[in-house]
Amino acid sequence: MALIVQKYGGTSVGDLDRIARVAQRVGRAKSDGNSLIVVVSAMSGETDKLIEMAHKLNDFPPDREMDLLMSSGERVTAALLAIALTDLGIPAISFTGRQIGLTTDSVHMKARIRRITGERLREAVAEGKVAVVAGFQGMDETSGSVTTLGRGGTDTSAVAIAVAMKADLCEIYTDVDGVYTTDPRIVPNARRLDNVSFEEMLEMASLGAKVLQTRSVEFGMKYNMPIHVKSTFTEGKGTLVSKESSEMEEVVVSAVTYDRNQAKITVTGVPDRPGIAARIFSVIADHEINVDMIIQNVSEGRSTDISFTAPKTEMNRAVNALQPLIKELDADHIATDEDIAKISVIGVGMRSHSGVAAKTFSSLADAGINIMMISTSEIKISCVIEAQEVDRAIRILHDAFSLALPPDQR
């Protein structure tokens, strides 16, 4: 008998006759003989639902009390959840976050897991119960008040939870069904993948695929336990997230992705000397602004530019924590481009094979799209380029390493 952790999203429990339906696929999980823990998202929009509420009280509303307010959205479906699996016949008892032990720093609105102690949740299953889990949210181990894990977060909680209660396997149901080498929506013949290696998927979730939560896929990885992605809504094999082994190395990019929501900032005309870097990177972290790019131009005299990637919504508030700055380093100006997007080729294949950069460049090239930034890692080849080029260059890069479904499978 298997200890499987499922997880269910917004759009898997998006209204009574879905929370329905998963009642019954978990039942159907149930009668095979396993022991199940589940974990559910709130339903579809109830989360954006709470914050414009909170928002029309308050422009800025607390962060405490966001936590609290925001984790109810999940604690409505896990009862609702628990309710129809009981009218299934099918013994059942739900949990938040802080009856499972599940344990957070300080931080609210983004904390990071703690622990978890599980005592509930080896008691429920041992007594031959589904425990149905309020996803998202956990408790400050020092204040005792709610948190939240940040949006995707129920992911995280899932694969967490699947670690501390050593389950054998962690199923996230989803409105896809898989892992694709691209969006199919811009490339129609995109191949769903059988298995990726846990360091495809990582780069695969930061750099745009919104199949799974970055976090959770960092969880899986070190704690070596493998995550199933299948579609609540049709059956099939969907795509097992795992460690690598050598047959993946023989594929050499796996995957094509994108993400839009890149903003470029540039501190022009900065002193090229030791520790300016430092110092304006420095002032970023501070403000817990996640950077991904970063370039700087050559040298022109005695100063040079600094150019760096971060999120859009994050623009703003770097530019404001930078502005001090320019006085006090002398620089010149702040400049911001949000017209811009990052593709990414992956693939663990790319540590045994060479040619890969050569053929992105220059696929690219050849099709006259223009490269503002670059970046790489074993496993992953990134450009900046302009926001408007971002479907071509898809399709371009898809087609030049050949990841389309064969024409006798589509």
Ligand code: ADP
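Positions refer to the first chain, counted from 1. Just so you know, these numbers come straight off a predicted model, no measurement behind them. Compared with the form predicted in complex with the ligand:
Two rigid parts rotate between these two forms; their hinge, judged among 54, 234, 357, 307, coincides with 234.
Show the form predicted in complex with the ligand, please, the one above being the form predicted on its own.
The following holds one chain only.
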């Protein structure tokens, strides 16, 4: 008998009919003789609705209260799914994050999981019940407050629970039937990948492919828990995210991603002397703002501009944090740009092949797309471009690296 952890995302549990259908799918896996832990997201749109409500009452709602508020979406679905399962005669019990002993650090709205004791999960499974867990949430191990794991965090709940419970299988059910060479909603001829290495998936997730939250892939990689991404609505092989194999190196570029959630912040006219960048980024770090790309313009004389990207949701906080520095450093001002996006080309094969950067830049240049920032690592090349060019850029790069299915296989 296998222990399976299944995760169902927002669209998969988007209305009562869908919850009833998920209950049937869970029932089938159970009647095949497996033990099941099912981790659920809030019904689609629910988390956004809760956030919107908070912002109607307060421009800067306290993070602690936001976490309690947002965690309620997942609780609703968990209870409803347990109710639907019971209706089918399948014994089920729902739990919040706290009830399964999922503790985190104290960083509200993007907490990191510290431990999962899982006692009540073990009890439920031993009693033959389906354990339904509200994803995305935990409990601050020091204050006891509810925390959430960042947008898309139910993926991380699921993989972490699979690791903690030593599950045989971790399945992520979503509204696409696997991980694709790029977002299939933008490029209809994108190709489903049978296998992806943890490392590539980690890059893809952190560079915008929202099909898996980055931290869920980190967990899978750290504890070697393979992750199966499958469709809730259709049968099929899906994609297996697992350890790198030698064949994977043969593919130079395996995916193209985009991220529209970044903003560019520029501190202009900063004096060109040692210690300035350190000062700017230590202030940013003190405010726990995740910086992604950084560029410093070539200095012509005594001053320079420093630009960086950070999540749009953190832009105002970053600007407020930096404001006092303008005077202290004798800089000019702070400029922001929200109409940007980052596109990236990813592949473990880049380690052993050259020319990917040249091809990326020339393909974009031929299409008249301006690149504002560039960053590279061993297995990826990222460019910041204007937000309105994203769809076109993705299609161009997807074609340039021949990622589409050959016409005869579509």
